[in-house]
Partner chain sequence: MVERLSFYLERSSPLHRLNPTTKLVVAFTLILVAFLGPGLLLPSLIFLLILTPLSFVGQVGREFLRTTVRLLLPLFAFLFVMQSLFYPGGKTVLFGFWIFSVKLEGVRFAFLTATRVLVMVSSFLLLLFTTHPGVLLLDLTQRGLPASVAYILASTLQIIPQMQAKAATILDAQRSRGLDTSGSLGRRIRALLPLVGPLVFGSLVDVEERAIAIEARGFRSSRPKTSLVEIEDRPLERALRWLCLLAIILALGSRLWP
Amino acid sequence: MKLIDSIKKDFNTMTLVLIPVAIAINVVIGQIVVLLRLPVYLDSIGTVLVGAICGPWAGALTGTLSNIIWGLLIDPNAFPWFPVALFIGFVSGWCARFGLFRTWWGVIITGFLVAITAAVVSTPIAVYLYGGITASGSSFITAFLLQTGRDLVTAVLSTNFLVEPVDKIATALLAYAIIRGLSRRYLMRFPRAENVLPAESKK
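This sequence as a structure, only the one chain, the form predicted in complex with the partner chain:
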């Protein structure tokens, strides 16, 4: 019962109002990145942000609903990938709870852990639904690894380990930059604000 109570505490009104904005941030920044033709996705900044200041459960919900919205509005191919987004929010929430969102190097570690999780979770989806080859350019690496004799799961997993860290570390750093730009008074209204305030300002 303690767990359920602590989850409920994370979902205060501020959290519920922040989540739609965070999802919109995911979608719109994702589109700006496409417009600028950058070699990353950066489509989960809002998810990491919610995970950090509202806790892992709110982050997981943000990620899941983010993919549902992406599927509703832009491309139904996004639906089956929702577990990846769920774990991105969940892991970044736990990293923040262990204090990794107080320093910039902690944030890089967070990005790396999120990337590892995303790589592991997306591998079975890519393998079972798409046979390992998706529409993204990184599938060339997968094909190359297949040619050198790796089996499908190893090839997809290694590809993900290669491409995820850059994207997720950049995502985490941008979310951190946003948090640093918000006032302390504003942050304190969110349930897990103590996760992100610098160590010296803690009581």
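Since the one above is the form predicted in complex with the partner chain, can you give the form predicted on its own too?
All you get below is the one chain by itself.
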């Protein structure tokens, strides 16, 4: 029963309004990065934002829907990564619930924890579905490591551990900047606003 109540709390009217906006942020920025072949992703800013102020279940749903919609409407290569996006939203939400979105250094820790999760979850997809070389600009690192004699799994995992922390810490900081730009009155309309308010503000 507690699990059901926890899931229900994540979804109020403001959550349902924010999710489509967050999906649009993910898809637009993510697609620009893909077209520019940058060695980062930046396709989870909206997911982390929803996870922080609405909760882990809402974050997980946002990430999942982002990649499914992106994959069905624009780039089919985005679709298989929805499990990664799901975990990004889920972990971000739980990090916020543990108070890590109340300070900039906590946000950096959140980005690092999300990065580790994303690296582990994405590696099997990259290896078994794409043979290690994906549409991302980071694939040139994988290709280089393969040329140096690394096996495929090691090359992909090493690339992920190099790229993901930079990407996810930047993503978390951008989401944090958006939250800091919101007024306290507006922020309090979201179901998990207390997770991102500084301790002195909560008092």
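As the structure is a prediction and not an experimental result, all values here were calculated from the model. Positions refer to the first chain, counted from 1. We call the rigid core the largest set of C-alpha positions that still match within 1.5 Å between the two forms.
- Positional change of residue 144 between the two forms reaches 2 Å or more at the C-alpha, relative to the superposed core.
- A displacement of 2 angstroms or greater separates the C-alpha positions of residue 33 between the two forms, with the rigid core held in common.
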